[in-house]
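So this first bit is one chain, no partners, the form predicted on its own, shown in structure tokens.
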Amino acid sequence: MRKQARSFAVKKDTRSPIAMLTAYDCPTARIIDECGADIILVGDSVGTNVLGYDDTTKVTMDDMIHHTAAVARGVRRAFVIGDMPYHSYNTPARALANARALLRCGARAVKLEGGAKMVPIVRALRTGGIDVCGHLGYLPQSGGKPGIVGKTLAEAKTLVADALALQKAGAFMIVLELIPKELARAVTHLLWVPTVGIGAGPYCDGQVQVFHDAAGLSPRVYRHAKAFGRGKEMFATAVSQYVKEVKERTFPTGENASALTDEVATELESWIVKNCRL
């Protein structure tokens, strides 16, 4: 495991909480890496929350190729985990040669889904020297509504010995998503490598947020969510107001414009006029 994965297991040591936002683009990745956050996610969800996917299992590897080299242009600072798409780490070979591209794009580690069962994936990655995010609870890729995971006894229970397996594999971290706040807190306490919750409740070592849901720009705002700002009605003001200046011609001003100097302008004009006119 690299140095600045291993970081982490740190951070959850001195109990400094981990901060992770996703990113799909340079832009927003910039905003987010000099706002001090410590994970950029390139996430999956860059089907549903960007691209006009119904779900995530339409994203393939060449948008998660294209967007991760987009969020990497962004970054000077934080950590890039690129998300590996569905159907692309169906075997140890494929998922080395996809998560490898993801490096290659600007990621420092890559993110899958599943428990137990992605041991072999997880050694394969490790192997070739690539650090693994394990992501366990509510899977996407998984297909079905969005739930809570792990309120019987027997989920819980298979939640918890799936998130050991991750960690004795390799993992350096593992996302847990729409758990009960007692089951994450009780897999926290039971690994040594950090949690970080989405909707998972206060006790993980971090949390991940999707940015469309923090900055306010998504359609409704989920219980697990919070908007910490109100982008949405701050981009419909601005783009309302530049409609409305542009239709009535008070943008743009001279100030916006540049000129010619009056003696070109005339020399232009009089070339105009022998030249160009029927």
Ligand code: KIV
Given for the second form:
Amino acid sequence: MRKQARSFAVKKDTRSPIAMLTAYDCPTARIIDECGADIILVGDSVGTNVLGYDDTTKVTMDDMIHHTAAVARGVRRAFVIGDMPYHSYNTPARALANARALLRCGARAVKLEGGAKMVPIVRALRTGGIDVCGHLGYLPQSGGKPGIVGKTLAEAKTLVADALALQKAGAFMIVLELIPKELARAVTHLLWVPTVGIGAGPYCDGQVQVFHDAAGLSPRVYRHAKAFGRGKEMFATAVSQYVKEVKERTFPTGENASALTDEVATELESWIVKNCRL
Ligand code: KIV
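Mind sharing the form predicted together with 3-methyl-2-oxobutanoic acid (KIV)? What's above is the form predicted on its own.
Let us now look at the entire complex, which starts with that chain.
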């Protein structure tokens, strides 16, 4: 049975950790789905991880629609969240139209960045029947270098107030990015909706990581991440071996291709001799 957004609150109640990972294409989404992740986030981090942009503010709705549709085609079980890109939710009407576009191509909910200021947008989306995941802490769409948010008492209080405001407005889940672990724990205890952390320590109700970091495909390993596999090395080994075998003419062999019957081969040869010589 397909999961509902609200079912993640049950996971919080039963202390069952939520595993979320980003994906941007169909085959990766299929692997993540088959490996049992609860949620696949089609993050606007597609911009930096796949599309070669310097930051996520370059990502467009067209990009997100394209990648969300690709991911949805690979998923049978996991809950797919589509990220709302920069400037796509400036007004309630715009947010509603763009969120509907992500849902039409297979997302089950949308995620947007920001705190109390986003309350009218979250309310409009909820009124339109759209499930919304909030995102607090470091907000990549705000620009600036990634850094920890919520270290000072003032910042920490603002983050708590923002989390409560998003929950009250109807968000079903909140991503907490790059905040101190004690603050993440306090927010997680205060809310009845689940928190999902990235660089927010072990006390959140779930964790989210960027696929390329987790698979060991990113150029560097960040403190908040862990390479659970050696993706880069694995790809490099396979590609180097392919190049070597093509150059040595050991791939492909006859086994890798189909064959004509002897009869057709003979007839073709004599036809070529008769008709194709200059
Ligand atoms: O776009 C993204 O990958 C995200 C995660 C970092 C939560 O927003």
